[in-house]
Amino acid sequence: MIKIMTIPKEVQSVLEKLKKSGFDAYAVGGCVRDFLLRKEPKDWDICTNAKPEQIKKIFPKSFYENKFGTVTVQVKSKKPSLKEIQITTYRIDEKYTDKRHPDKVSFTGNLKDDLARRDFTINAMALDSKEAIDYFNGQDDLEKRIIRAVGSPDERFNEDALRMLRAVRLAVELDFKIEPETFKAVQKNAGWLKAIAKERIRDELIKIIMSEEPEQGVELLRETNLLKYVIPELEKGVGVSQNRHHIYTIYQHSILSFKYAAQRKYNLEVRLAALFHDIAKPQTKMGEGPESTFYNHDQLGARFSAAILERLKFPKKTIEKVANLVRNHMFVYGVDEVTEAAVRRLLRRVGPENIDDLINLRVADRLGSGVPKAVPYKLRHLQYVIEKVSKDPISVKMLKINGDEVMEILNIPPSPKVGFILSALLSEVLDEPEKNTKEYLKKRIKELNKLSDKELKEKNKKVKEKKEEVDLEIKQKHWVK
């Protein structure tokens, strides 16, 4: 069923107010592209021949804090994407000395001149309430699913080198192809990306990583020569064979693991870790053929990952988590090797809050290796043990009182009775957690002390039964015996 799209009433209202005041007014840019593709635009931009001061008079609830002729109008709307609408005066951009910003902006009264300065034909269309204004065959390129630079690709990329990265991002997000001449211009001018602020590169990269098929984006970055200016470390794995445990080269395996992380809708950190988990293998490879080794590639890979993300100005929290996942991605999980003590050490090392993401990374790693089962029995068994020790619902350690305090209150030496009393207290707390207070437990210790060891043991049966009940539930959840 074709989705029928209409321009939102909030946008219509802004267009009409500008027109009633005697000015041109069009929706423009990416919102028009998405509208024509029958996708919900993430935001709406408007262009006009009105000057910023004139726009501000028409829309008192607005602000103008830039030198590019853009006034932000505040609109009453329930939709976050429509609470602010940006209105920009038709303009012509002059030279881009820094390949990022125009040295000077000149206002113009001509819509075509304004559209001619935009990056790609599919973003260089305007829309009023009746029709699309399309001077550069953007609608034709939408039909053909093509990313094509407006006019000369060299000129467009010389103006703003980030447009090359944006071409890749749009191709991945929209499932379009980059038109051959535009593609060649990206390959030729890829080095200009060095002039772009790392924060801007990071923002485009995140959009690629969080797209539905980000592995195609990374491969497109490599084909266009952009990868060497974004994540050159990844290219070192191209064509580098592994050992008998792998059928793919290092680069191929990394890309496939990344692909499966995205297919399973994993978060940004797991996707990055899937892409980077073997990034240090080229530097740690010893020998050739099926017996080659990559000792400590996990530890070195964590340092590489942190360095890459720091260079790209990612938040500290993201850097630390990705490095943590990469550092620990080689954890052992054989059924006979997974003791509760080993799992507790793993939880302490990785952090309980990161354990699910570490399991997800292992799943992506396995799928990227070409194995048939993403979650085999032994990995399910590990999940069972992790949940079991994480909950630890029958441990006296959860009590707000300990054995030393029991002995002090009763004035008795160490004896089996101390353990019997603690277990009896736990049996009560399991049923009524609100009783787990020092005041209540101190009172009950004196009462329980009046019981015989046999009576205390009877009470303790409940703890054992509860342990078995919880253990069975967790086993069934993870399909283990």
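Because the structure is predicted, anything quoted here is derived from the model rather than measured. Residue numbers count along the first chain shown, from 1. In this text, the rigid core denotes the largest set of C-alpha atoms whose superposition between the two forms falls within 1.5 Å. What changes on going to the form predicted in complex with ligand ATP:
Relative to the superposed rigid core, the position of the CA of residue 36 differs between these two forms by less than 2 Å. Relative to the superposed rigid core, the position of the CA of residue 422 differs between these two forms by 2 Å or more. After superposition on the rigid core, the Cα atom of residue 58 is displaced by less than 2 Å between these two forms.
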Second form
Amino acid sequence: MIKIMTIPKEVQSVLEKLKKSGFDAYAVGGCVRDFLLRKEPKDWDICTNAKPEQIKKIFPKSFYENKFGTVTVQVKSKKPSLKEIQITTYRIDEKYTDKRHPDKVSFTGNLKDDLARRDFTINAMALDSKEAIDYFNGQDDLEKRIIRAVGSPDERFNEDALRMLRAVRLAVELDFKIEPETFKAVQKNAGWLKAIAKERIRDELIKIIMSEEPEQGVELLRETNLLKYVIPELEKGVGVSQNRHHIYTIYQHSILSFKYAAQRKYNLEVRLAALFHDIAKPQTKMGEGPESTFYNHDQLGARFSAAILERLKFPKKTIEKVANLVRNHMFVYGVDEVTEAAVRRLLRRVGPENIDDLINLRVADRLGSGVPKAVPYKLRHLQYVIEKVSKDPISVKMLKINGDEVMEILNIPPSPKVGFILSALLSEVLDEPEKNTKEYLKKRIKELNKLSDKELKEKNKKVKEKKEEVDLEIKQKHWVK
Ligand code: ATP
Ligand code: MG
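Return the form predicted in complex with ligand ATP of this protein as a structure block, the form predicted on its own having already been given.
So here's everything in the complex, that chain up top.
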């Protein structure tokens, strides 16, 4: 028996209220699974034999707006996951003809029936304050760390094909194995995923991608035949060798880059870009062996990535970001090849807000190629130049006065002297920024005008020193010379 810890008081109180009114009440599903695993549940679901109308009477602060018997109760709690608790009337799903929606949902007075319609044994347990109700040996499977369908896996996946994707998602999230019969049934029924709404597929896929070891999820999708119905484009790279720069096949390299993106906790877009950056390599490969090329795979890959994500109904912002990263993943960053002007162009092309993600993508790409250093000197150097060109440069433009005003105040024609005076003002303002006011600068111009050119030049040195100081700080930050 797994030791039961305490159920949050917010949940306890909802359970109590239902029981006081004479109904059954249990926590049920994913929260019971997580609770028994000593993991914090994402949300708490409660099931009961009370009908929605009866639940609403007991909880005035609630709303009921679906046909499945779920009432959402608002609860006072500091924890966001406990502010809303869903209470669902015991129900059974009757006959699925379209592989995704029960033809009819009907209420039942029986907890066991409600648990029997759930997908996996570890998700089919109920819990009250004293004990776990476990008709399908969910606790055994929790201990053995396996995902097993409730009842006949073949039938269960025929009823609702999304369950197959949920099996993979739960297996990677929990680091569980899919039980062999259940596994075989997924392989057999994988094609039914076609009947499932793309939004539901997307939501499970995102959970896989954001898990700790999502590359195992993609591998599992492939082994279960599901990948064909989610991202068939990825399979085109299986077994396709690259050139002398690569030790891995296209698919292996994509999976590894993706793995490292997740290991480094990069965001969704970078993870997707790491998985997709070479997605068009199979189509662009020219020649065989060490000299083969993949000309334009970045541009075409951006189009493929966008098409995949559009198909899966990802938000437009995500699609654009991932396509942008894939399109630009080949950027050059050799110390001698990259001028400040080139870095400015890169920033304009990618957008300054995306540059860190692009560098992260390169890091994942490098690690996925099996190179020894994730962030080599030349990449740090690029980061240094990016920061340098992104920072507001130290210049006379910072002054609250300009050259025209200097000429007007001193009544002098354009000459090097105007520049010297501005520069001298800048050197003072760098030391004491509060002096950067029109009144002060106007007054100071007249005093500086009395100095000789040589004395003015002397003051300029300070500006140069300050610029070097800032540059040195950025260099040190990025460990470059
Ligand atoms: P998570 O921790 O991500 O919320 P979960 O298992 O709680 O995972 P939910 O979508 O919140 O997933 O579903 C709650 C419960 O409803 C599940 O634990 C399971 O008992 C049941 N359930 C969800 N989807 C299905 C399905 N497609 N078929 C059968 N039962 C399902
Ligand atoms: Mg849940």
